[in-house]
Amino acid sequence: MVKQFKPNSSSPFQARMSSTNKKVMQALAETISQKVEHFSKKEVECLIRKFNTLLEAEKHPDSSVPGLDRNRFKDVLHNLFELTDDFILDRVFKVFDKDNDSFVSVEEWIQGLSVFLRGTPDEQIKYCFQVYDLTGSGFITKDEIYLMLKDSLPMEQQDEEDEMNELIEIVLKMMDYDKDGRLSFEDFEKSVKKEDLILEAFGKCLPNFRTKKKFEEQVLEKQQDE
């Protein structure tokens, strides 16, 4: 009877595979780290490993799936960063998915997290504006403000049209510097720089200090020590 060869954990075959995978990881990390501002190469390697873990957990029947799909991505941001607004999470997905292929690739994941976690004030202002500019027109319109604010209200208040319209008028009075009835990027930027609490005025789309710190400790710092 012929015995089948089963490589054990110390076999030369597995050692070569592990070495190859490590080299591929390092090459990918090198490429991505040259494109992002706020992560070192070692941190990028940690983020790639985390991404691969999340991708494996997705359990797609198609092993060639290129990244995190919309639902999986939203679950990840909910579980890791406690973002709960489904409407806004859809928009965050769109901002991360730069090539609009309906998946967030490993490179898009790391580029997005660079701003999401460690972006400069200017980078995060641009990011939030992109999230709130629902149609990509370059403006946040009254209708878009209505949709975002309505979605953030408790169900029993969502049908109160007069109060919603009054709230929108207050927002425009405060933020619409050129008085054209909509918010340009310049309007939004000027408003946030005057009062930084306005940054997430239309829905939470950034992590709080606690969840950001926890992610960095568990994914970036811990994995680098291993």
The other form holds:
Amino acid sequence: MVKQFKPNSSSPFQARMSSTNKKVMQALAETISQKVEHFSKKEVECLIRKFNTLLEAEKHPDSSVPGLDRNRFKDVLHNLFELTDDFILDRVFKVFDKDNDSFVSVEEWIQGLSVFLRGTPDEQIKYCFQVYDLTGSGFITKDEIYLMLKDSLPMEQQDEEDEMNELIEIVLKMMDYDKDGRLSFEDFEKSVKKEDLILEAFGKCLPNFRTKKKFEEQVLEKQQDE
Amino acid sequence: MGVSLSKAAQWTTFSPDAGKLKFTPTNQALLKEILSFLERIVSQHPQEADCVFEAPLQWRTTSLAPDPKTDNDISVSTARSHEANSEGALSPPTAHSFSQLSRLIHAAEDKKLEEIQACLEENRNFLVKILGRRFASQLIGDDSDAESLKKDETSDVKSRLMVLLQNTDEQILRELLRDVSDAQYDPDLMKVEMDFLQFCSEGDDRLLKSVRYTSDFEYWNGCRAPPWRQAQGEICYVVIEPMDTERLSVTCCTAGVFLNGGGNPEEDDGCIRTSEIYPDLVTLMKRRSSYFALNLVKEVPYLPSAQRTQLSVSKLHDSRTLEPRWRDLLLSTGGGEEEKKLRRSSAEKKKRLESGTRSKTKPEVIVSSSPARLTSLTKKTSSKATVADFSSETSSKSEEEEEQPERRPKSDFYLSSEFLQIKKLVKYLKKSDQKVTLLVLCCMLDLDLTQESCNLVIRDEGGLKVLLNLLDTNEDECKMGALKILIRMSRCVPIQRSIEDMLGVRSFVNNLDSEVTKVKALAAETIANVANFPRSRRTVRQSGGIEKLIKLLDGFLKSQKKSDNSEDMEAARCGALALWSCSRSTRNKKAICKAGGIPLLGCLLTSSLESMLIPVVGTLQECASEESSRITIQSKDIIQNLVKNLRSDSTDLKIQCSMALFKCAEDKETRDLVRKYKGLKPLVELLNTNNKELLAAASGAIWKCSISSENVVIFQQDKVLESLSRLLTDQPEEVLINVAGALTEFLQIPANKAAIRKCDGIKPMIQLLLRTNQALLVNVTKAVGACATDKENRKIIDELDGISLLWALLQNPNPDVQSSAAWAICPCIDNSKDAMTTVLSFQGFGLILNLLTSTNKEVLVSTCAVIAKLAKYKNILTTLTEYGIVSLLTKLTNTKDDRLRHHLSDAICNCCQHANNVASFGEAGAVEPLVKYMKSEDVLVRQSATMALFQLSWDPNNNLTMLSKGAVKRLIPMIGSTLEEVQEAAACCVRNIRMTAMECRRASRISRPTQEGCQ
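Hand over the structure of the form predicted together with its partner chain; the form predicted alone is what we had up.
Below is the entire complex, every chain and molecule, led by the chain shown above.
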């Protein structure tokens, strides 16, 4: 399903918004809005338009780009949502890029944003777990936590590393309900349900209140009025 | 042996000379020890054993047959022994030296112990006898002349003997104390510690540079101090070089260890104590070297001091429950400052950890960490402890707060894994970046923050400061995390204080402006907790928190159109909670009212959510104590919703609603509104509850509502009087007060007076007169008074001896009780003259006349009323007159209070029945004020005054005064009074005045010529 829209969402289509193209886009919006829960058709249209502007700004001469590539995507999230952690942004890209083709297509973009902006708690728990589960093994291991946190270590300090390990031990003790030394999805879910701040404890991967509001105002509400 | 005998031995009586040693295990052990000492001394220390006693020891023997073979080398004693023998009686055996004593005791064979016991019992001052007063006093502990002792050459042997005794004393004590305490420091423990410290000073990661004794020579008893020093309890001297501070010279003595000046202990004043006494070396080191302390906790598994601390804590607790003499013993053997030290040691540890890298903690800082004490100490000390500094600045200003010394975490908490975890987490919190901070916050949320110890440690480690600082950042997640932790921590009272001291409350208030609703809600919830602390309530108000909290309510009311406003609702709920806490201060009540909070709270009353309603009604209820707010509450139909919620499922809500009605129904409009919205019936239903708090609130509301007689009528449809009278027994005083108050109101209606009699309500009421609660007494006496207006009821009161109980209450120091008791007595007087006479005959007269000198107007009024009634009885009046009633009443006449004038006139009127009183009142000057009363606007006053003047008019002099003061003019209108009695009195009075006047004129006509003739 996703694939068949991909050619349409390429840049020449978005470059010139003729009235015929508009119709095509509306059809596209119609299809996508059926697949995502949290956006209306109108909002999907707005998001498609936003996506196109983002791509356009890239000024691709060859005009055959299937979507946002990794760096572009990271820039976008950085600019729009003030997400700064490079390591985590890589992971967010991976999660958005469902088909693993190194590009975030328009559908992936909208589906991702649906959870990203308006996801239910359960959806967001799943999303965050995917982000933190670096290897996709279904578990967050001690090493993975270390990798996610190691950027926070001040440089050149051996004992800081020990401390970090101690902290990770404490965190594991707190979250590892089934005591298997790693965090399963159930562990994670249970912990978040108990204390919702744990959702983003290993790195910020969701927009904060301000940027979310700004985005909704700028992209969704404003363009709806047009 | 002196100490062990004077302190450890269990004597039968306190008198030191007549004492017998009890037969107890302790004493048996003690005697055995002494016996073994006696046996030892001869063989081991022959020289000392032969040292002649200052005075011989003598005692009456029970078994000892003088043995001719014990030919002593000291002739005197031998002679005496022989003498005794020759007389054939058992004369007292006498010992002049230890060797002799030893032999004598030895001779007793299987009764050795009894002999020793007898010897000790009869020579309670045996130390003085053995060594002479000077030595003995030193041995017992008075070391004032220790120096002079040593120089005395002749006493060298004695000195050694003394040391010997001293050591034995200690050994015996140690033996005896083994089960009770080893808090005392001794050479064995010292050796263990020295071994440990030496171990610590070895290797690469050593904790100490070096440790050594000053002397290599070890005495037989394990001490290294010279004997004359040992005599003072010193064991040895140690020099320790820590890693981070200068060399420490330490004296180990039986009382513990302390720093000395570092001089040569062999010299006289080489070792002066320069520090406090620590229980052991490791403690001292931990105190003196922070490097040692920090690393000791980290890596060394062996924690002698900690264990010891723990041990001595438990021991200390034991020692409290022990019989006093054991405590004496503990104290006398050097644990003198044990308790203090322990308290310090925990506080000290805390400080030390707080100080982090500070190289050296000064003992002066360590005194105590309870803020109450610190406030007074901070001036003297250079304490860097932030908490203390803040509290000393501000606590003096706080008006309402009680200073409570805060409990310290138990010392064993410092050994728990939880403590270490908190320490770690706070450390991470201090230095981590945003991402890790959030993670650390999550971990901290996992801690058991209901434990006060945890909270205190977080604060003391500096975590509280960091948490508060996080509130001033822009990271919403971190803010939320910090607030969530602070909400839990702020339930703990000392933390509330600390937050206020660290200016945390302002941060909370600032966060009420956050654009994230969750943050607002959390901040409000934190405020709800900290505002339990009086000073914080003020800060919330001063930093504009009240307005912001009210804005939260407004925000929710405005968001009600939105589909999802659960977050706004939560914020409003927390806002209401915070307002509730804040509204406990009068000024905050006014601020809430002024900021327009009450209408908003009123709107929230329509909510159906219990968790919302409770704080909302709670706030309203608190505000209702302010009259200005009450008006707003009534005008806003709030009453209707309050009434509605009286039938809620939540007891708490019902309590708050009833409380609100209780307070509001002080005003008539509310009472009417409650009736209008049919709130009376639900209130009655609440009387069936078992919850005492609810019962108190509901009965209070009923009380206030029943002030309107319309309400009483409705209440009586449900037989409330009967329910109330059932509540007169077995209830807490809060309930009783309100029930009695309500009954007073009910009894204003005549029908109820019979009803209360029928449901046996009078008896429990009378019994309540024996209580001491003033508010209760006021209400109960009023209720009894209301009862007593019915004749049948009076009979019952009389039977139950209620009169004397009421009369006794006149002695109550509270004027309200006095006056309401007096009012209650009034109606009873008519009925029970006999009882009155009896009561009065027991000091009653002095009592009631005393009340006439009261400064409380109501007391005076009620007493006058009582006297007016009493004076109707001739014999009572006679006595009253003897007590000088006339002048007392006259003194009161100069009043402007109409009620007092009324009852005072009545009293004067009735007192005039006694023959001479009429003239006496005139002489005392009572007539003139009474004439003035006639000008009063109050009819009652004029009527009473007329009656009084009529009585007074039987004396011609009074009439002249009345005439000259223009009484006639005022009396004439009274002839037109509606009361026949008054008409008659006024008319008669005028007639009397007239008669006198005419007589006067006649008299003057007769006398004039004479006068003229004289001229």
